[in-house]
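Presented below, as structure tokens, is a lone chain in the form predicted alone.
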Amino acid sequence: MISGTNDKIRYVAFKLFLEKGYEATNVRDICKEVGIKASSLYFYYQSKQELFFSIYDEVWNDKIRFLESIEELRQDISPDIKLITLFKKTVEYCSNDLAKQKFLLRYHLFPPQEIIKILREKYKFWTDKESGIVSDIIQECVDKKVLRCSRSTTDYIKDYIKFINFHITEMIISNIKISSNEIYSLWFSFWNSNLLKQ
């Protein structure tokens, strides 16, 4: 249930953002749909810009509290579980709501050009966020002895980065989820060929 117009605007917002595009979307069409004039729209948000990057920055700071919360990356247990743990929780929350990782990757992939300097910006900020998470996990993998090869936490961390988008994309496109067994045989795949390779 959406109640308030600031939560109408928003999810009409997004949803436009979403199927139509930012260039295409316009104040008018948002206001439209919810059913307001353009004073009460302008009442919460400066301009449209400002009403994208509130929602692109909410969808990011949801993802990074809900990878923040995974109660398992705060216990005392062998830190390749942990990362296991990290790997599943994200593509069950991805898989949850793929409308938002599908926001993401639109924009990702093709930043409109009127905001493309902060959407790089922001980008970095929370995939740096993210990587933030990914490395303390892998930095204990390596001091712990884990990971016994020589290659770099920096290698390492990209190597992940990438398996998880990779399938995080896959899911979007087919529109398909990962099943359980899916994921342990996906991840065991991948450790063994990509983190454990001499």
Second form
Protein chains: 2
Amino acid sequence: MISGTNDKIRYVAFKLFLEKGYEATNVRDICKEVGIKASSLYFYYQSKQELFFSIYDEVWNDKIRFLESIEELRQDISPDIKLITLFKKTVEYCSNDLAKQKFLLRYHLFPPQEIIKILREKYKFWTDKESGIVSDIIQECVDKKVLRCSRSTTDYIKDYIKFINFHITEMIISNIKISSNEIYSLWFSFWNSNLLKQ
Amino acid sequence: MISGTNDKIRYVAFKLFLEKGYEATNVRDICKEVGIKASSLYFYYQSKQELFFSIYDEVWNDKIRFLESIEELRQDISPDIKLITLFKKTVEYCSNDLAKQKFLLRYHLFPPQEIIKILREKYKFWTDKESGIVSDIIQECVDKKVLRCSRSTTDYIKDYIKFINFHITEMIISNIKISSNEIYSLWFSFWNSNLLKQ
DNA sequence: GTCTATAAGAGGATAGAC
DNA sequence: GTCTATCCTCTTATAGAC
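Next up, can you give the form predicted in complex with the DNA of this protein, since the form predicted alone came first?
Every component of the complex follows; first up is the chain already shown.
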């Protein structure tokens, strides 16, 4: 899977950006682990910052493409089933690669001042995409009166995304994966108390 | 409240260590905001590292001293009331100074490699103190058969602390304070489903 | 593509004057 | 206590050889 200098650079850089953080990770350390001299990295990337954002975008892109590729969401099934499917698949996806989610959490919670502006733009770009996916299903729920529209569609979307992120964060921090059984019990508790309440 | 050079140094350093992180915060920046030259800081602290740990310990010490000072925990009342009181008071304390809790979360989740060893020791020292406080009450619950001892005391302690930290983390990340009403509903849901389950 | 060499600057920390 | 001056190291990034 990891072949070629560029792949190695990206692999090592991701690891160090996650563990040590952007500022504390230096080009020499990355290159030392890759097995090249620091100057060689500049053949692949114009700067440390470009390398970072290339990785940051890839992590987000992988996640969004996964969400968009969930077949159930395009099938003609009840939209509330779509909501729980999206929750289940998201938790499973994140469980399989907690490091990537921890990476996203790190740079969301503690953005380096040096790159904070671009980071916020990119964060908005990607979370907007995420919202779009959720938005379509929630809208379907409202249209088909599965959700009774006592609250605004926007509120439903926010609550749903907050619910998912909350449990992903829990997994990252406690480093314990949520089991399939738990997914359903968490979902029904959320569905009953938050989405259906008047 | 903030008078004297040392207080100013600690105030500014805390702010920058929280926002920019340990590595990205440099002595010159701290001193510039304080209004002194970098060399003057070394009159108060031997190193940047010493300054950091002095602040880190103070944040923890304030929290532990607050927990130890809760009167209800020393009174002769039912131990399950003590548990909910400790939860309520902790949430209130953290609500009043989310920045300090975010500081602790930052260095727990993403410890700088340069100081990781000392950080882990100190973290263990302070969380052991925290466990001690909880431990006393849980033991009282088990002794008085308020908790039915279907699980080990250690498990009860872990679950209780995890429960509290989970909600503090939620407040930090969502930046929304938990209301008094919510505290009780969260508590009873936790009490019934986690502590009393067989 | 990868190297050596090096520029240009930022960082932690110290010496010693006042 | 606070300053100026300075040391030494680390860092990003570039120039140009191979």
